[in-house]
Every structure is written in structure tokens, then in C-alpha cells.
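Here you get one chain, nothing else, as C-alpha cells; it is the form predicted on its own.
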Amino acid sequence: MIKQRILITGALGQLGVSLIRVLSKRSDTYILATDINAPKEEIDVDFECVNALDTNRLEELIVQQKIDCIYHLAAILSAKGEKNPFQSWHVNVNSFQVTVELAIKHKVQRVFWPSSIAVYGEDKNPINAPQQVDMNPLTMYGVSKLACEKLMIYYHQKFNLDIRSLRLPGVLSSDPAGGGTTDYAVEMVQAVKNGKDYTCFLAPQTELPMIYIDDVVIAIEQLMESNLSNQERAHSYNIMGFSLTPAMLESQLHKMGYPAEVHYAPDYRQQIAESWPRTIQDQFARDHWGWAPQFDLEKSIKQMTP
């Protein structure tokens, strides 16, 4: 019997990807996965190509499958975002309304939407960054983030919508990334498991927090299912599993056997980088739900260097 029918926006991008592939194990989930661009490869779960800004055919979708949970992904990361910041402000923002609105009217159990460290700024907390502090972003990705994290707390305030978030740090995966700042970990691991030299757009000594994906996969399971009072749900929560430089990361895939040089020659996204913190603390999500991180960096590797 089916006990969960789940709604996937930005379904194929790396963490919708992720997620698909452990959620579509569970013989009790249905899961429709919905992108505005069709697959390249077939996928385990219906899917259908629709833009996470069409209010009228998500709803009809909502409807149709008698959906009961979204996980809303879709969005601009920050690199693309600050090439077109008008546009990224109206996918981010425009499209978590089009989700709480539909989630909201049609009584959606439980929401999913996922933030990202970029809502901080580079003049607060560069070091063990805390879960509840003043921000300033400088880029409109975390600008559009922040907005978001303000409206996930309105939203349960006055309509006692239960949406649940984490608050994202660079995610390391084997899947391409899509746009963001820390991309150059994913390019980095990919170039040089290939014999390829590789040039990274952040200087060498640019310290962030970062995460395997496999550990993003687990904090969402976690969160989606723990049994959270009022309070508690009203958090983008902190998450990371370690603090990486390129350099460090060059250095960890010398040890571990891949010769090919790193080069470096940043760019805009250094500037961006810079105004993230260096590492963040999550004890909130420690204390609320038992996160813990489950992979370091020479794990993290290895899944990507099979």
C-alpha cells in the first residue's frame, strides 16, 4: 500500500537526482519527479517536464496524484544567479510561493525546501558561523535564500504549514553540479580521476564548508521524518560534514593516487566564496533530530573515485 505520494521540483539537478534514487527504493512512496528540461537518462519514477513556476499544471499534478509531500528544489545557484540576478530572484523566490500556495490550498502534509549557506555575509561569523545570527548577503542567490527562510517561518506562523529545510553548505557528489560556487570540488574530483589537469576558479587557501552528498540524503531522511514540535520546524537547520580549500582537496587526491595538476586562476565566483563563511555550527540539528556527519573527505572521495 501506498502511505506517501511525493512531488519532486528541479527533480534532476545533483540533489534531486540523489534523492530520487533513494526514495524510489521504498516500496510505499509513490514519486512524481518534475523538472522544466526532460531527462537524459531514464529514471525509476514517473516524471514529467514542467516548469516549477506553472501554478495551474502543478496543481493539476497536486490533484491528479493526490500528492502529499513536495520537496520543492528548484532553483538559480549562486554563480548563474549573479550572471542574471532578475532571474534568479524569480525562479527562488516566485517559485517557493507557487509551492507553499499549491501546499498550503491543497493541505500538503510536509514540505521540503532547501536553503543554503549563502544567506550569511561575509562581514558575520567567518568562523563556526551560528545558527541564528544577523545576515547580509552579498549575492542574490542568498538574498532570494534568506527571503525564503523568512517566508518558510511566516508561512508556518499563520497557516501552520509544516516545511522543513536545511541550510546547505558545498555539496560534494559524482554527479555534475549545477552553477554553484563550490562546483569546483565536483569539477576537481571528476578532472583529475580522469588524468586531466584541471583549473579551479577559487584560489587555492579558500576555505568553505562542504558535505558528501550521501550525508545530504540521510539529514533530509532524518528531518523529513522526525517528529518535530512547532518551534523546531521553523528552522532552516545547519549542516556540514568538513571545511575543504582546493588546495587541501589537490592535496587529498595526490595522496590518494591521481598525479594530474591543479591549476589556479580565480574568477568572480572568488569574490562570492569570500563572503560565505568558513565553517558553520549545527548543533541545532544535532539537538534536534541526531544529525551527524557520517562522511569526511577521504570517504567523500572515495564514492566519487570508484
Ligand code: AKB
Given for the second form:
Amino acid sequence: MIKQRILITGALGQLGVSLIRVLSKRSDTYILATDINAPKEEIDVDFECVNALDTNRLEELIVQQKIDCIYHLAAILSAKGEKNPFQSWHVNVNSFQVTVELAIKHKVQRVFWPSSIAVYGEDKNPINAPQQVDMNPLTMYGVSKLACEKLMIYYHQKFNLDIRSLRLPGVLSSDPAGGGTTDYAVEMVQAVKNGKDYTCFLAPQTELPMIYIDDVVIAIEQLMESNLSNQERAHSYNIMGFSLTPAMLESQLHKMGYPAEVHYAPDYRQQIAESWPRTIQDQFARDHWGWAPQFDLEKSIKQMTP
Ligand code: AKB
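Mind pulling up the form predicted in complex with the named molecule next to the form predicted on its own we just looked at?
Below is the whole assembly, all chains and molecules, this chain first.
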């Protein structure tokens, strides 16, 4: 018997692809995946090409499919967003607004939406950045994520919308992200594991928090299934797996027997990375719903298929 009917936006992105792999194994869950692009390979769940800004079509789908849970993943990431900040704001904030408005109107029971470490920016490159601190993000992506974190709290207070969120660091996975500042990590692993030299767009000592995709999916499932108090629901929870620099990744790959060379040519993404924390505190997630990462760097690299 189907207990939950889920709609996912941005379903073909780095997060969506892995989330679908896991959620589609549940026999009691119906999944409708949507994305602005068509899938290149067949996927195991119902799929429809929809722009996450298309209120009318999304509303039809929510009603037709009796959707009771939305994972809103569509977004333009930090580096791509800086090429066209107006579009970045438009897509990131307005698609959030569309999702939330439809969720409230159609009494969707629960919404998941990912925020990002890009919301930080006040204190350049701090170690162990706290969950709550003054924030002045450098990128439009960060500005839009911070605005949506505030909106999330507003809609929860005003309409009792059950919307939950993780503040994600860079994500390592076999599927590429696309348009992010932390993408170098996936690119380097893929190139070097394939025996190809790689030129990294960040400087070797640039330290950032990272996480392996399977840990993200586990965290999403835990967060979505946990009983949170009203106060706890108001957080976009920091989580991280390990901290990483390009030099550490290069050296780990060499240690694991991949000899391809890494070169460094930092570009505009260096400044973005330097505005983000080196590590973040994830104690709230640990205390409130039992978050604990399973993957360190070596285990993550082993899992990643080139
Ligand atoms: C990006 O690099 O833009 C993303 C993020 C940290 O949210 N991976």
C-alpha cells in the first residue's frame, strides 16, 4: 500500500539522482520526478519535464498525483550563479516561493529544501562556524539561500508549514554537480581515477567542509522522518563529513594508487571558496535528530565510480 506520494523538483541534479535511487526502493512510496531537462538514461520512477517556476503545471501534478511530500531541489549553484546573479535570484527564490505556495494551498504534509554553506560569509574562512551567526554571503546563490532560510521560518510560523532543511557543504558523488565552487572535488576524483591529469580551479590549500552523497541521503531521510519540535523545525541544519583541501585530495588519490598529476590554476571561484567556512559545527543536527556521518575521505573516494 502506498503511504507517501512524493514530488521532486530538480530531480536530475547531483542530489536528486541519488535520492531517487534510495527512495525508489521503498515499496510504499510513489515518486514523481521533475526537472527542466529530460533524463539521458531511463530512470526507475515517473518523470515529467517541468520548470520549477511553472506554478500551473506543478499545481496540476500535485493535485492529479495527490502529492503529500515535496523535495524541492532545483537551484542554480554558486559559481554558475555569479555569471548571471539576476537569474540566480529569480530561479532560486521564486522556485522556492512556488513550491511553498503550492504546498500551503494543497496542504502538503512535509517539504524538504536544501540550503548551503554559501549562506556564510561574514567572517572569512572561519574554523568550526557555528550554526547561528551573523551572515553576509558573497554570492547571489548564498544570498538567495539565506533569504529562503528566513522565508522557511516565516512560512512555518505563519502557516504551520512543515518545511525541513539541511545546510549542505560540498558534496562528493559519482554524479557531477554542475555550477558549484566545490565541484573541483568530484572533477578531480573522476579525472585522476580515469588516469587523466587535472587542473584544479581552487588553490591547493583551500579548505572547505565536504560530505559524501550517501551521508546526505541518510541525513535527509533521518531529518524527514524525525519528530521535531516547532523550535527544532526552524533550523536549516549544518551537517558535514570531513574537511578537505585540493592538496589533501590529490595526496589521498596518490596514496590510493592513482598516479595522474594535479595542476593548479585558481580562478574567480577561489574568492567564493575563501568566503566560506573551513569547517562547520553540526552539533544541532547530532543533538536534535541523531546525525552522525559514516563516510571519511578514503571511503568516499572508494565508492565514487569514475
Ligand atoms: C556550490 O559549490 O555551490 C555547492 C554548495 C556548497 O552549495 N556545492
